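Have a look below at one chain only, the form predicted on its own, in structure tokens format.
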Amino acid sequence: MGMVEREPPRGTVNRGLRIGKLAATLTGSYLGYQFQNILQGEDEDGQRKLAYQKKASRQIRRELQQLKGPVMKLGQMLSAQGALIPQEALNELSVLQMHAPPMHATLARTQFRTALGESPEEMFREFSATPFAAASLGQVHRAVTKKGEEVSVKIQYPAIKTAVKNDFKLLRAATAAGRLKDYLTKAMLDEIESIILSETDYTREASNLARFRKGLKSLRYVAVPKPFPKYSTDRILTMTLLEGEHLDDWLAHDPPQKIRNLLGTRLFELLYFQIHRINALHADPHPGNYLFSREGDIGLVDFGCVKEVAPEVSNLLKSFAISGETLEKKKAKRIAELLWHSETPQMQSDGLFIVETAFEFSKLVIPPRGSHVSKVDFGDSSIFRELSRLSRIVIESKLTRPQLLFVFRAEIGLYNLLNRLGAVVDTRAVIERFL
């Protein structure tokens, strides 16, 4: 995993100062760039902007890695949002998906023994003291059970629930003033805190694994780890070790377009199968949570973040798919009312505009029935431009609803994966199976 930097002191005061500094960095980098726009010519704009993005992104990524916890989790969330942030920032933030400074082996062993009463070396035939992945809330080790089953063992960092609660107090204070408050509103922070706290309960994640193993059983190209209750608690999660490669490694083999299209079709089907058949969503769509085989099979991991999909959200997506070329104004208003229960004329207007804009975007990714377009090329940059525009409209409207927030986030993550694959997908054929 490379050289590990010594982690700075993690006292609340020290951590608060660092989170405040991070917020200032995010704001300051933007303002610094805007100030330079006044002083530089148009010809220099591209190079200067790129240099600023690279420098700020590297600085932010390093700080998030050291802080770990919920602020690193926010960075992981952003790493899946290819339509929202520059590629230079994505390149840096993608490192957060699997790489954080790990716990010392002695501390990890102590965490395990405290939770299960025995050391991992006593419970397993084999146990690797070096984690193969270390992320925001815990780290993962390879092991072999006494029966010879290869498993992965996720060990939670010490006192992480308390750290999450403290960090969100600090985040609220750090974002209360300045430009960040427009993007990390109180409602959004409340929802994200709730989700991250639920992710610290590994018993809940084990239940999610069992639910999705059963629910996705008919999709034979999808593998979900099997939990091992005997070796698990609310802070330790043992599950089968899945084979496969992360996206960058998979793409390094230069797979043929046929396999890229097959994998893209399966990823698209996987999302809508969850929404319309399971009525729940694996809502952490960053590439680190997918493993791919050379043949296009998919391993899905990390089920800490699962969201129920309300009927009105599922019906909204269905209505977009069957509405044809236009969406009646009366129907669009009704959808907005059901989603936001808008009370003021401004909220009603904003909600209606979001529904209409989302409908126009949906026609790009799911061509209407009878359209001359039968397949969608997700390598087309115009899709991402429109997705970026829609994302900013949703964020700036502040009409935040948790159901929509996480479905929208999952869709952005999907389109980001499809874009990187350069996949061409017959999305209409896929969606017809769920209507």
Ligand SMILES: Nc1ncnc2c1ncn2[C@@H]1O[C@H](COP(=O)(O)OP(=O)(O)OP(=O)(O)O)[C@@H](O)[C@H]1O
The other form holds:
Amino acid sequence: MGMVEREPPRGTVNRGLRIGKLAATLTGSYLGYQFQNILQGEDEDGQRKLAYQKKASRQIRRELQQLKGPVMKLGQMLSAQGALIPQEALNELSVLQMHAPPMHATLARTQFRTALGESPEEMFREFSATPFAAASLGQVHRAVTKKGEEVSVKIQYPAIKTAVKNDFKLLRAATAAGRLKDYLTKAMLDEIESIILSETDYTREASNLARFRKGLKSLRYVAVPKPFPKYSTDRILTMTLLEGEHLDDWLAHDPPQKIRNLLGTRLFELLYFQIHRINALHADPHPGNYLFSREGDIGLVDFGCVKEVAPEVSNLLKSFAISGETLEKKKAKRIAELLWHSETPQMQSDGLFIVETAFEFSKLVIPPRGSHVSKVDFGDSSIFRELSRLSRIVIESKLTRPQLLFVFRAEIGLYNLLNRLGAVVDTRAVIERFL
Amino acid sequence: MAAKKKKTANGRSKRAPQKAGKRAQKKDKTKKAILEAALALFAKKGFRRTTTKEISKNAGIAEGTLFNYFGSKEDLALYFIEQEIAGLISWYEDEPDIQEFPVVEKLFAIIQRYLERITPYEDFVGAVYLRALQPSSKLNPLSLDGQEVNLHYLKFIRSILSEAEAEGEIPPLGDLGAYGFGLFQLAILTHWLQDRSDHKEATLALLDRCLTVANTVIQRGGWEW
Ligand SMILES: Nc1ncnc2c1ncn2[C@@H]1O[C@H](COP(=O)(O)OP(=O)(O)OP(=O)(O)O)[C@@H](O)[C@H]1O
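For comparison with the form predicted on its own, please write out the form predicted in complex with this ligand.
Once more the chain from above appears, this time first in line as the rest of the complex follows.
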């Protein structure tokens, strides 16, 4: 996306954000925190937590380039409302990609004690005061329970809810006038805000963890952290610590093709298993949320954002997968009618185009039954480019249904991962298990 | 209380030169007992609804004796502040890891600890705060009594800052640093008193952000004239 190199954008939103930046750093603003994080990462001077800070800001920058997180959410919401937001405005809003500032040990400890009544040192056998990862709302620490279980403790930055609310007040003011008004209505902002606010409640994430642990049990190679309600509140989430490496580190060992393929196949199965068997999706396909072992096992973290998969969508994907080279016109029409059932006949017939594009996309990923292609090489850039092109058509269409959209995004996230893995996957064989 | 009386008896049996010291010690003990009783009542019933009668009863002394120790509620408040500061400083000196913290975290820990200590007495602190705004009050930071207490604290802060300066952690600030910090702490207290967020977490966030920003600004240097 090249966000970082972009010239400073002008426009109402941006002006609003800049004003916000001043007030924000002090009054509690998520945006402000993020600016600060980035700035702090720049002037290095070998202080205690600098390595961590640098890592956090590098992470932010990387994520900015990928335009994910809340921007993605923003895009989803906007499309859901049938609006199409200009790319420039979207870029401006991508600053919303939020990360709370790092907390020093004293602040993290205070936060923990305020929430749970005891300091982490009292509650755990061991607690490492330095966090090992940054999270969007706080940071993650390693600890060992009194029983000897290794856990990860996610601690939320104080008053994050207020900060989010402040930002949205600001965003509303910034978008109330000018050209953005038509794209970002108050109703949309309200809805996005409520989604982000709901993610500030870690008890929801804890129940998602429990749900997916159960749901994914039969996939032996997938680990989902177990939540520890005793050491968790809405601001603290304690869960088992998963082992494994992030994609970049994993790739740095130059794993053999066989393992890459195995991992690719598993990741592919993991996605479709969620769609067809759990009917819910871990909806943040960001690579940082996966931890890989040398043997090709997968650890999945960050269940803050989970989406229900509608039966129509699951059925749509199944009917794509059982079609041959072409999707019968009649069938495509029926799907469009089903997906746009509450819309005008005109929209239903326009929806047909989306369905057909999505089918082309699906065919690239899952070769039709009886096709001479048996495996898909996700490392092949030409396939990947074509996937991106088709997905843009679907994602940027005003008509795309929200339930379709996040599944699509999850797919793209997955193929992105498979592309970086250079995995060759017999996708047809995997999909057949679900048909 | 019973233990105290026993000690008094012991004191009387000691030799004369120690007598004055013992008396001061005993006086101190009683003052502390009164403050303790008062604070417990303030926390339970609120500052305004607590009577001197109740305080003296809870402290196990006669109401008249109370006035020998504290001529007014202001004296009591001033003593409270003094004790808080002494408590804060000795906490800081005994806290094992704190010496290793970066200076920003030290200052954060001090204010945080201070706020934590006064949390049970918010009501009382609020009353003291309002009172202190009056120029005629002993509690006013510009009054002589107020200044004395204040200075003790500022010197403590200055020693922390000087240490950081000596180690090159921050550029030289001179006395400005401690004064600035004093004002800052007052501002934080003001925010804290009005903070209605859960566990006053908004103040915690504000404190953290302000110190981070202040550190960034301070690092630019050129503060000593
Ligand atoms: N149980 C765990 N075991 C191992 N690592 C973990 C665990 N939980 C979190 N992490 C690490 O911490 C990082 C941040 O955690 P998480 O993704 O849950 O936070 P978040 O607030 O959702 O952040 P973001 O939205 O940026 O991903 C993860 O990317 C992962 O590297």
